[in-house]
Each structure stands twice: as C-alpha cells, then as structure tokens.
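Only one chain is included here, represented as structure tokens and corresponding to the form predicted alone.
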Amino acid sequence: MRYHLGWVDSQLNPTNSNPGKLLRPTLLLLAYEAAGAWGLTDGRETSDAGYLQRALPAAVSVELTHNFTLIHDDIEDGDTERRHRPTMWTLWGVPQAINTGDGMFGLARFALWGVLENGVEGDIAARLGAVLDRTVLEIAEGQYLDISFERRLDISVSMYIDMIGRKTAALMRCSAEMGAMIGTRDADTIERLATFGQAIGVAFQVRDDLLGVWASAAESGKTRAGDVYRRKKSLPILHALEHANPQDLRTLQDIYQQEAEIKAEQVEQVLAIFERTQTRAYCQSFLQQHCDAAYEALNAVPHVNSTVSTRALGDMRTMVQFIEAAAH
C-alpha cells in the first residue's frame, strides 16, 4: 500500500513520489468549509485549521477508495505504470497487487469511522458510510461498462457518458456530498455540492480526453494524440463514429479494428476525420456545459456567513476554471 501511495520504492526504502492529485480529498474539505464546517469556524482565527479535523477521517476514507480502484484498474487493464512508476502487479504479481488493494479497501472504510472520534454525530457517520458504498458499487458498474466497450464499435456518445458518471464523476459526487454533510444538516446545501461534485466529475473526464487527443508533447508530457495511439474509447472517437460520412466510419472502423499497431500516417487520417466531424468542438462544448453546470450549483448553495466559506467557495470556482480551461 505504501508504495502504490508513492511513500516508499520498490525496496520499501522512504521515497518522495508522486501521490497523485489528491483531488478528491481537496474537494471534500472544500465542501465541508463551504456548507459552513458544522459552525465551527466562528469566531476563529482563519489561520487556526482545527476545525479540519472533523472531516480528515472522510478525506482519508475518499482518497484511499479511489487508490484501492487504481489497484484494481491497473490489473483489469494491463497497465505497466502508473505516475511514472511500476504498477504494483508488475513487481508482486497478480494475486498479491488483488489482496493489497482489497485490503485498501478495507483500510478506506475503517479510516471513514474515525469522524465518529471527532465530533461527527452517529447518525451522520452511518448517512456517510451509505453514501461511500453506494459510490463503490457505481464505480464498480462503470467499470464493468468500460471494460465491456474495450472491443466493441457500437458504444453511443450517451451510454460513454453513463459510464463515465459511475467510474469517474461517482466518486467526485461523493466526495462532495460527504463534505457537506460533515459541514451541515441543511439538505439544499448538500444536494448542490452534491452536483458540483458530479458536474465536475464528468468535466474532469471530458478535460482528459480533449488533452489525450489534441494536447501537444509538451503540454501533457506523453505522447501527442496518445489517445488515438492506444485506440482509447474516449468521447471524441466516439462522436466521430456517430458522425463520419460512409467512407470516413469505414476508415476509423478498420484503424480501430486492425490488429497491427496505429501508425503515424493513420493517427492523421483520424485527426482530420474528427476535423471534418467538428469533434474537437463538440467536446470543447460538451465540457464547457459541464463547468457552466458546476458554476450553477456553486451559485446556488445557500449563503453561510464565514470568511471559511466564502473562501472554499472561491477554491472551487477556481478549480472549474482550472478544468474550463480546455474548451478553449
């Protein structure tokens, strides 16, 4: 586990690596402090941040899930590395890269009952444990889609979003919405976090694929149009298949479909195919309706009087225009 979390190296020796984002984590803290963080910021100095300390065991609890998922998805997808480092499997093998992420899962819900010890109320801590393995089980639906369309053509703009909303949205939705309910009781405060989180989940995703495609060497660090390269179900294929002429679908149908790897000349053919399809700009719009969605629920969570608030608030409209970034 420690080494999936970037702590130690192969040899189990303290390193300093990678830990990811930790993106969803940050946005539980931020929808905790902007549903009003339980009143427990008033009167305090904004520097004092004990007040953190209710929601820390929920942000342990999101992050190690969406660890124990990449253990899983790295096995599912033969993948060889993951932030510029072994995956797990490659170094200890199958069955125990299985284990060690089973058992994160088991640390993630454990770490959840921790609030419990820092002032969340019972009821609220069983509400949370709910809201958390509702979400795994979402992840694991989405999941399961992603790993049906790997060898399938027939896969709808539509049923990519659905799946993206279980496998990468769930997860941000759920982040959200558990920081708010550590925040406050109020329902219409929860429910418009709740959005935000699923709003940016989806945009988050289609931020991806837009960069996976059309992203230079230099801006992403990988190779341009990696995406094409690795013949990756995203939404802009997916769109162009829906929207080519006869002699265009037949053209990305048997790229898609050949058994030799995609070369140089082919992945041009498919940039100029998602040219003629206008792609770049229904995904530039697709994701800009997202942020405008996320921007929405932000506008409307209810006023909390607290320099807190308003100032997670602005983290977090600071965070869509991060990701917004990208329809232009």
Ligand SMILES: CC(C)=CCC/C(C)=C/COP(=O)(O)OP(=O)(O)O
Second form
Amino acid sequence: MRYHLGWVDSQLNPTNSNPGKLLRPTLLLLAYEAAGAWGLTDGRETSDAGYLQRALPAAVSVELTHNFTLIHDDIEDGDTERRHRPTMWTLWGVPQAINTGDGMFGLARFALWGVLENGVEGDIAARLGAVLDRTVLEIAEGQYLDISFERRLDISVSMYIDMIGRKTAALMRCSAEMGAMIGTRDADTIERLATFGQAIGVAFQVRDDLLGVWASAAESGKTRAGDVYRRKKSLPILHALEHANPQDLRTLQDIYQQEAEIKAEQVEQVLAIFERTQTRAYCQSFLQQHCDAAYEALNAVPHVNSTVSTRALGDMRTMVQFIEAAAH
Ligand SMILES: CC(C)=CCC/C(C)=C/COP(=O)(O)OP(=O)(O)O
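Pass me the form predicted together with this ligand as well; I've looked at the form predicted alone already.
And the full complex, kicking off with our chain again.
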C-alpha cells in the first residue's frame, strides 16, 4: 500500500516509533485521490505528490481526533498499556491525561484549518469542521452506549451494531467523507465514499471481534479466546445469547455475571455454546456482508479520468480484502 505507515507517520510525528495503524489518515488520503484529487485528471497529472498537500491537514486532524479519544478511553477503561507502551494516565495521572486529551482535540480542530492555506475554499473548510464535530459527538454517544452495556446482558445484536456504528465506524466514515469533500464537489462521489468508510468501519470492528475469539495466539499475538477471558461484550457473545437454548443461556448468564474470574474450563464451555449457536458462521457472514457493501460503494464511485484515482480505488479494495480474510 502506497501510504505506508512510515510515510504518514513522518508527517505526523517524526520521533514516534509506534504510531498505530494510521488507518484513518490513510483512508482520508485515498478517498481524496479516489474522488479525483480536485481535478487531477491524467492530462493534468504532475509527477510529484504536491497535490496531496491539499488534504494533509485533514489527515492529521482525523488521526489527532482518534488519539484524543484513545487517551480518554484508556482513562475510562483503566487500561495501563496501549501500543505496548504505558498509557498517558499511568504516566501523568488522570487529571493531566484528561487535559492532554482535551488539548489534542483542540489541536485536531486547529490542524484542520490548515486546509485553507492549501487551496481549499472557505465553504468546504467550514463543512469539513461540521463533519468532524458531528462525528466527535457520535463517537461520544457510541462510547456512552458501550459503557452503559458493560454491566448488562440484555444487549441485542442490533443495539451492538448501532453502538459500533457510532464508536468505531463514524470516524472511518468521517475520514473517507472528508477526503472526498477535499477531492471533489460531486455529491454522489462524496456519498459513495462516505458509505464505503462506514461499511469498512463496521467490518473492521467485527473482524476484531472474530479474532478476539477465534484467532490462534500465533495469528493475533494475544491470548486465544482473549475476549471470552475478558468477558468482552462483542458480537459473538451477543449473538450466542440471542440464539442459545434455555440451558446454554443460563450457563452463559452465570459465567458472564459471576464475580469470580472466568476459568479455562468455563471458556471452553462458552466456545462450545458458540459452536452450537453457529456464532462463528454468523459473524463471518456479517463481516462478509459489510465487505460486500464496501466493494459495492467503491464500484459506484463515478469514474474519474485519472490513474491516481484508479490506483486509490485499487488500494481501497486491497484494504477490504485484508479485512475480508477474517471471514474465511
Ligand atoms: C469519547 C471516547 C473516549 C471514545 C472512545 C473511542 C474509541 C474508538 C475507543 C477504543 O475502543 P475500544 O475500547 O474498543 O478499543 P481498545 O481495545 O483499543 O481500547
């Protein structure tokens, strides 16, 4: 993939050796190119990558937004490690970590105005700000729902999908939508790419949910069935709770509500119930549906006479293929 993580990382923070996946800025830049990179047709194409400047402030902005939410998320969850490093609140204390997260959100908003210096018109810049603000509100709603689900077992699959749609997919949608808005004024193109972002966002989370239960330790670098050990309310358990027979349902309720830590044999019991409820197949088909929706959105992006756009659409398909692999 062209936007190799190191490339975007060097734009964001030259000293950061573990920046995370940088999925959102990558998505934003690809959507910008796919949408036509503001009239960059083959006849006008330049050999340098100067045209990317136009979208770069927004790419920085979505990554800063993501990192601000992670700083606050780690405080709320009490997590002590992220990306194999101590979380900010463990180093600086909760008050300063909250403050840093707030500052980072301010920085994300401030960085976005940089598009004005790179040739983006004022009305588009203002609308980019509105998309980002609406998205942050949606993420906060998603986080509210997620936290409120923690002590409950009566969460339906559709409630969960609504939650991840806001908490995880909203910023992916926002990234693709913003990139497209900087690349073109064509409403159809913007809508298709935004839809792509939403679909890939949900798919990405469900892939994580699948790997959290069924990836081998070697594949994921984590404990096998780690999400069952943590009793995480992800798609598999919510599907199983909806489809278990009465006896299995009681077993799941007992295990997920007990005060004591879950034992290895109870994890095996949960996995056996997942088998009986065909939960893995359900999650895989759910993932496939969202990957199909992502492909469909890409196929419907109006054609631009530009190799840059064609290449970006190809890279976005590669992204879907990577996520889709967890469905097989
Ligand atoms: C308003 C706030 C604070 C929003 C948090 C948004 C977010 C995507 C958190 C990480 O989710 P996660 O808990 O599923 O992921 P991880 O396991 O990486 O913490």
